[in-house]
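In structure tokens, the next block holds one chain alone, the form predicted alone.
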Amino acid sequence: MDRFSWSSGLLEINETLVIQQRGVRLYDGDDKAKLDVGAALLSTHRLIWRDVKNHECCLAMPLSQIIYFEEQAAGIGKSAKIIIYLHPTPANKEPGPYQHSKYSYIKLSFKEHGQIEFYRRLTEEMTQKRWESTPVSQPIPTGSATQTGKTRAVGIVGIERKIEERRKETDKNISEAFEDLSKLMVKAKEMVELSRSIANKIKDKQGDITEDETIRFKSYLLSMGIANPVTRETHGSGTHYHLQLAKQLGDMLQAPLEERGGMMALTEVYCLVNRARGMELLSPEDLLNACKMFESLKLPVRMRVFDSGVMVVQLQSHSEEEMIASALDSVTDKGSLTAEEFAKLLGLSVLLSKERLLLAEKMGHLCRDDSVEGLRFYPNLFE
């Protein structure tokens, strides 16, 4: 810990920030350091710790005082590290919050995961050494001194230079996260090709195949699952892992969607959808913030709720009017129907079937007859 000094946080100009993460906590050796959980910020020259309570506390320290790096995997009722061996301390270093230190190394604690992802950067910068090719600008000379070199610009101009760089730095770096993503993606489609192909030959050769060989052939292609899902390890939190989850579960429920006729009850799509990530389970909020996030991302999949408080997701391609009529003529060829004859007869389960018939009753072209043997649907004859 005596190898950092106190710091704004600040990025100098030619230094750019590669990735941050929420939630981690310092130790000095194997002891905690009296600080608070903070952020860990790596940048091209340095690694930055800033307290997200007290922003004024912010320590940074140069890569180029890393040796080298582990990860330390996490155990019960401990979070996972990653352990940074050091050179020793530098005789010119600034003040920070350790004068000296027994140890020399660090360890970074991630209470909130991501430490997959941060150590994944903090390899390549390493290997890269951007910090010899680009040394950071220093501040221009004062006195009567001669300036050598290139000074850093100043005023308006120099601002606007400033973050016109980091703006182009940045587009890269979300270009290049997003490239590992864009891969899986392709296979994910690959994927579904494969399983929609197979089962095509299924339907095509449904005489020399039983029934009961076919539905545990389709069980094999579910249970093969998502080789690569998102997950918070490597996409840390909040809304970055939220907005990758929801382009990945895009990509996925398509085909279901299609078999189920274009929709599906959000507890389906959770029980579906944990299924098929084997032992990396979403939970049912982060299934929520994901599903919200498709209108604004323009995929091809939607979360409606209906007026009951049912939680849908549906094709963008799905048509109300075809779902209205669908039940229109259904209930007018029985004469009435309850919401449990109508799941038999679409094959639909009994709750999105009831929610068709009253998205139905509501647009006036089916009236109710609500009495001790259930709920009945009639068409209406008074419209």
The other form holds:
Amino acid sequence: MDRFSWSSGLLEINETLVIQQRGVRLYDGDDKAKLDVGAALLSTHRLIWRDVKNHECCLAMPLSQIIYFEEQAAGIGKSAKIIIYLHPTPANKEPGPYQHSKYSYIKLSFKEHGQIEFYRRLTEEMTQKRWESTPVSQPIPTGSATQTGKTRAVGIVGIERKIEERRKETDKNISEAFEDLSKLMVKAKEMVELSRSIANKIKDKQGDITEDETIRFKSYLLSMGIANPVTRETHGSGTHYHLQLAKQLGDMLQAPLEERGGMMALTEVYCLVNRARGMELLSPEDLLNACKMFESLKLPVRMRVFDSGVMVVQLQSHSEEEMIASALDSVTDKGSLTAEEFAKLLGLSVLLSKERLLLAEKMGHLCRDDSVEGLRFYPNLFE
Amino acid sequence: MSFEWPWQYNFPPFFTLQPNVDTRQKQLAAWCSLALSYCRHHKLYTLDVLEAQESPVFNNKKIERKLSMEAIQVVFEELRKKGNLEWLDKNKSRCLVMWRRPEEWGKLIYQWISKNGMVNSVFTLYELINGDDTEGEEFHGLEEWMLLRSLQALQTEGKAEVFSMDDGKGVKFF
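Here we have the form predicted alone; I need the corresponding form predicted in complex with its partner chain.
Below: every chain and molecule of the assembly, starting with the one above.
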């Protein structure tokens, strides 16, 4: 067992997973290892074992460490095993769960079977010796490998170094992931400029194209970008910024709100607004703060929080009674409705239509039928 | 005569406990009256909660709806509050159903007594429930524990006195 090192469980670049088998217990020679049951993974380069619950607990050993191996058939109350005989521990081995072992062999005990296939694939790998033809980018220390120049620390220093390495890796991954986003931002700028130039062209060519087309074009452009968005740069930060932002939102949301029956979920608003702003993206927090100011500014739109916590922006003219009455009408008309059916009927999102139905229920106009077929609303005949 | 189901019985929301407080109150009232009239129609005096769940009262096979165990408990609790139900065990698995409360039965019995001019007479409990005279009366065939409760209710009003006899109990009406 002392041939095993702690491992991240990640495969190296040139390494491929060959087979994976759950329910494998490790034996240090004839003794049960002080580890739980886990998964045994065979790669082209290594034999890896991972704890079934705690994935952090992962061991690995290069295949070059193996001298030979044999099967041990299952008996009464005994799982089938593969016994693997190993070369002596290399000097530069990284730390593992065992510092020292008196045995020069380990056993894999297959609690959930699969030993036959595992044995076959292991034989294949051991004859092909693919770890020799395609060495991994960072050579895994093997019995015959010479000591690498890097000093290998054990104990706390080793752990610290490992954590530091992992942090760097994560850092790299994150910056890679966001590289695409910055490219997108560059393109977004171009897109906004393009839309602006088209807008100017339309202005110039007025008369050449029909009125109808102009309007349609303008509406496309409007959904693409606002000519000069309110930003922190132009209006500073804090309340004043949110105030101006609220005013702008109030203007731009009116048309889309009317189109959608007077109500939009805040998430929907967020998407719409940020698509319109193009470059100067709003944070969810800024949007929320701006929306909270609708009321004090006496704007024709209002933010509303439903009991369930769902936040929406609605037209002020959009009265609750009307909403409830229309919900009741629709339900009475159809006999009964689910939120999905109601959403289809109104062209609303399912989330919002459900809120309406719940509101009407709260007011005592509807009642519910909660069965295996789902939640269905009926007119409240109990009245 | 077959049992006549109320309209609610074929209304799917009837089988879902309503979250709206007002609606739930009306729903529960309808459940109580259904449960009591069902027991009355079938002359049921004790109910097993587990069996009740499968009985047609709480399980409408036609519309494929049944009242959940929790909801049944709520209905039973409501009946208990109204004085129509008493639990027989701590686990609340069996209960007595009194579709007429003891006082109501007592009143009914006393009316029959006075109508037939039998005030100041003595009866055995067996006579009252199974005797030829009471045939056709609603309390005919009443279970003895229920009759005893009703008579005790009368006793507290001073209209009757229950006493033990050789083989059972007797009662005198005043």
